[in-house]
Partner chain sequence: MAKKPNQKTYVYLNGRIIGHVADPTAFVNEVRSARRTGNLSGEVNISYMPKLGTVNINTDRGRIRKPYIIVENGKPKFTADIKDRLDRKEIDFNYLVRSGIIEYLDAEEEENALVAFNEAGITEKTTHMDVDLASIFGFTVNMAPYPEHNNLARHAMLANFIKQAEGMYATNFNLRFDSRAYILYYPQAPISTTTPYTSTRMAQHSAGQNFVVAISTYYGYNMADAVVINKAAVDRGLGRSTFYKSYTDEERRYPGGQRDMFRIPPPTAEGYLGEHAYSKLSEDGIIEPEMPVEEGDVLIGKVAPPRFLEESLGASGLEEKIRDDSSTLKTGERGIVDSVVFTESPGATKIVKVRIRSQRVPEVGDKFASRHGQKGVVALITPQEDMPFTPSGIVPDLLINPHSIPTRLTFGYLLEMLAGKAGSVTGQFIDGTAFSEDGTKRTEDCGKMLEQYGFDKYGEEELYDGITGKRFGAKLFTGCIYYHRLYHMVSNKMQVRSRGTVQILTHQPTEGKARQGGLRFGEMERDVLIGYGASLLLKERLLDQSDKTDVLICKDCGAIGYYDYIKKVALCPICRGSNLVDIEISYAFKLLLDEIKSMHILPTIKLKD
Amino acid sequence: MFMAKEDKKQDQATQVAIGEAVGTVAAQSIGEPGTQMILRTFHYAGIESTIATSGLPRIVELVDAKKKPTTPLTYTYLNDNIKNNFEKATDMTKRINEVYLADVAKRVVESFSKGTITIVLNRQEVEANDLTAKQIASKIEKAFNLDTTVEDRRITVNVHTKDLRKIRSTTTKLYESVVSGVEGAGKAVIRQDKKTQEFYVVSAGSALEPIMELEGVDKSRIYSNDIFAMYRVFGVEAARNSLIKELKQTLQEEQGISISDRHLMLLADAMTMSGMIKSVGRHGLSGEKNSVFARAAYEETVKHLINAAAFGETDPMKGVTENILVGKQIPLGTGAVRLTVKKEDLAKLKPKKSKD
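Present the coordinates for that one chain in the form predicted alone.
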């Protein structure tokens, strides 16, 4: 009875049993339901061009640690004094919303004989973005160091050359230039939290650094689904937490698949334990294993075996994969148990007498 109580206390204190195959269980828990996921997609109202990647493509994106997500999104929360003010939130949205010259220009006329480019603005688009022709001209002057003149809705840019290639190149650059908002932020819309009733801004980009510099932004709550952007700005622990959050949101909230948080945490820990974000595949965790057989079992089998033979590598055979590959007992579960006998006790054992 005493031993039973002690074992019970030990079980309560231990988070996982010694020898438990936590990696294999986590891989199975995430991989098995992942093959049955519905590839749903959804989009945010007002961001027509942005459809948030979800389902299996999003899982692959996260596990493969792609540096540029297909559909990056940034959630900008506001300071306490303005988060419930719709007008202030709208103003913040306009300050973040990325507007290109192509969005507000009706047409562009190139004059190769005069060496000028005339931009005819779309009045509705200019007013919708709270801009003026003078503001746009000022942006062009600062960005390209060119002289401009403004007449009503026309901006004339003096290129100071009659070279056809230079004029056409300048026109292309002007079209792609940002005249308002934060560069890299993408289209921004205002949204309201159903629980707290506060307003926040969702933008189709991952320009965390410049958005954080805006006055009125709550730096402690700004968030992006771009894991590498979070790593770049806030560090590896923030990237780990973001990875768990994105995996949980994709699997549980969007797809309704229930997976223990510990499995997701183990995956995120493995990907970030080196201080940087590594993928699970052959260019990351699997390709960096010490075991030759473990690397060969995943991908590029022949390459790993030839390289190991050429450079005289040795395999310690301490992992699971390599032992399964050669038919040995794996160092988990009952295979993790090692029994030893003291020499004194061994000497006490009497050898059995043969019948002969």
Contents of the next structure:
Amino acid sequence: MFMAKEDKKQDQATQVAIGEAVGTVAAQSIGEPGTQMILRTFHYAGIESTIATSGLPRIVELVDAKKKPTTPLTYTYLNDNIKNNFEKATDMTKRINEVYLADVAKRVVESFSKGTITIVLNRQEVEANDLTAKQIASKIEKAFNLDTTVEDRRITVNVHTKDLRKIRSTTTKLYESVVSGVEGAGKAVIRQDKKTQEFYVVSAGSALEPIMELEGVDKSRIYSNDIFAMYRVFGVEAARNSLIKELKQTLQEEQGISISDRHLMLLADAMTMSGMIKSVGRHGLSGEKNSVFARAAYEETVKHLINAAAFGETDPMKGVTENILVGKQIPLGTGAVRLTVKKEDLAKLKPKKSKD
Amino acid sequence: MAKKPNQKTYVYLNGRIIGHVADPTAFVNEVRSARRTGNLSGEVNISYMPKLGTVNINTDRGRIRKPYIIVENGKPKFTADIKDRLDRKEIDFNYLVRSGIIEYLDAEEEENALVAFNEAGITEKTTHMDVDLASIFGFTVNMAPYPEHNNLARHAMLANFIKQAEGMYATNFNLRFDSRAYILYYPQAPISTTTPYTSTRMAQHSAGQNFVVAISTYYGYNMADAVVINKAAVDRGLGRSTFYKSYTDEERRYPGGQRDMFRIPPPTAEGYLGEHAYSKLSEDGIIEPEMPVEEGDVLIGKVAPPRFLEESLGASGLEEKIRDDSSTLKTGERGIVDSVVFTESPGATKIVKVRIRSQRVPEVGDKFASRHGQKGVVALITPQEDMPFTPSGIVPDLLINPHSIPTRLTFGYLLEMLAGKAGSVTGQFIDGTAFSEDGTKRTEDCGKMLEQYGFDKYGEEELYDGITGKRFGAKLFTGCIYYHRLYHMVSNKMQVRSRGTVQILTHQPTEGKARQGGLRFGEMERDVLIGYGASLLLKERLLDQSDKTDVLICKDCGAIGYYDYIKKVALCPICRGSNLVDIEISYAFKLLLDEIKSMHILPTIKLKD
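For comparison with the form predicted alone, kindly provide the form predicted together with its partner chain.
So here's everything in the complex, that chain up top.
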């Protein structure tokens, strides 16, 4: 690769030496400022409906690779032609915003003698979500494969049965059915970027795929704080990058702690290098160490020792923990280098030895 | 949530529901008036919580209660007439409580009360008045003057320091055998005092001395909460104290008719400490009073039967085997035997108590604290001639760093310095009870007293550097303030180790001062060396200076072997071969291998080369 002389110098100067304990240094560099993290977090007052987890709980969530984060958020950016248009952006918000029947219904009446369920809609709510009774009725028809009759703001669903239980279970399902928006997207809010003035949509879920199918969504910029959603949709590299981004954001912007990116990159690399997202700890990285002793020294000592005995494992003694345990010099830092003698040199030595 | 009309108000007695009332206000008033007239115990507290719709009556123990003067119709019941009678000692405090002038409220009943600070603050709605504003603070905080001028967090510290102060904890201290006791040599009553301090007669049991303090740096020796003290003042007895420590031993009886015996153990006894250790004991095996003792000296010689029954008879079958169970002076301790007491337990076994006394002169590392949460460790004891001095020849006892004041907001410290100075020049105690006077008036009063005797009214002095003789560029605030010597002393805490004892199980060094232990090189310290890449230093710490052991490993089968001293050959117990090599491993690892072996798993070690 071509490099200017100065750049090359710089590049060499910042390279890590062989045997440098990068993992330990990274752990210390994240761990020490971590002790100063405060549980008290600052929230912005206002319309923001979702308050994202932050601080130490969020860090723990990321490092433990939780499949479902406590507060998943999706940032939907819009195509260039509509991103500065407030009306179109609001429209997009409404298309994403997940609305349940329970949100728009005023009351639901079951008739066990007729075998029908009557839904009385709340006019204000229906209008606020740009819906009509007919739209809702057709949604129900599609989702449940049932006949409906619409009469002003009254939807009557014919269940075709007089079985008490069936009617009741249909009612509960009806309540939870999505009448508008993207399923799994959660409540959506419109927001404006302070710098670029563009509008974007924030929704409280991590259903990326259905949102991406909507017209007008910039697929290249859609982002979620759910690492697994990013992994599912964009692959492991994207997951790695969003992991770094989330860690950095939590530490730097919310807690005012600045850590060199390299440490976070190393952590994210370690968590994703297998092609999957693995947690740091017993069920992830630490539990998959090569050495029996290193695993036994960490957690579940007996389990690891018994399994090692049952399968006749051999400890390669390549890591740090196991070498400290037995009392050997660790293969790191000054211990990473060995002396070797060239064969030719050895041959030269032989006659001298015989003389002694 | 307002109470609905006709909704019942439930009555709880000590948290248990006992019924309901229709008119809670009337009910509560009735109970209160019964208490005030003496028809009901004064320990009953009742409160009405309209929001919850409950009336709580509490009579159980463990409630914190505070006395208040009852106010009725805008007038406190504690009148001038009653005050006169109280002053003439015709009546006492308990009379006031009995006759419904003062009542105790608990935390719950306080919710129903509107308390005025003083008579001027009484309005129509007022129900109670504070007995004294100082009662806002607790007992310990009221020991300090001017607490209202300090940060509240400092009071929490002050409360702790007062408990740790050396003083005269009991006047019969020389008859007592407390396991540890500290007696200050010249305790003084504080110049700036408080009403609670005098009324509880703390001055008769005081736990400190009045120090002349200048707020000044001293060549960096009082940085970061360190203090510099005057050697001449120390020689005159400043902060000097005696430390008493008691050792107790008992002649126990054991099942089977065996018993302990106080005596000098015979050299045949198990665990005999050597002739020298027992040299200070008298014939009865107990040390004599006024005997200087050092660490390792036996104080109470005692022999005990062996721990296990089989050992009780010696090899000959005739001679009874015994074990040395003497009490020795612990490591790092020294002193003079103060007193020895022989007594008996209720079970008629002999008990010996030995008390050791040692003088504790303030030294570098000892801890001092004022009454404002300002603690400091002695960093330098400097000769009087090197200390700063005033033109009139006053030399401070202690120099505190000016940086200790502003961030901690302990303005009471400055006020006490000023008041202490004013009190010492005029020869009187100055009252500093919380909220008893306005801060400005206090400084003005003290200033007037100081001016009267030719001092600066702000308490500043022109000081001269004792070393160069030059006058300092600025005037320094100098005053007199009460200081406590706290019982944390280096001589009781310091400990060193280079080589020493190891644990039997792991062969690793012991932990703790009592066992001559080392300091733990823990996991985080380990990580530091890993992070630095200092692999050989790490190995030295964790192996060479810890539990290094040589182990023979069979090259053929990898098992741990042994050296047969008769055949003079290393042997492998598994394959019976003699192809073994010597390796260094940690004993803890050997122990792990042994424990694995005990579970019928054979770990083997494969060696390179």
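For the two forms, the rigid core is made up of the largest set of C-alpha atoms that agree within 1.5 Å on superposition. Numbering follows the first chain given and starts at 1. Not measured: the values here are computed from a predicted model.
| field | Per-residue CA shift, residue 343 (Å; core superposed between these two forms) | value | Its alpha carbon moves by 7.0 Å.
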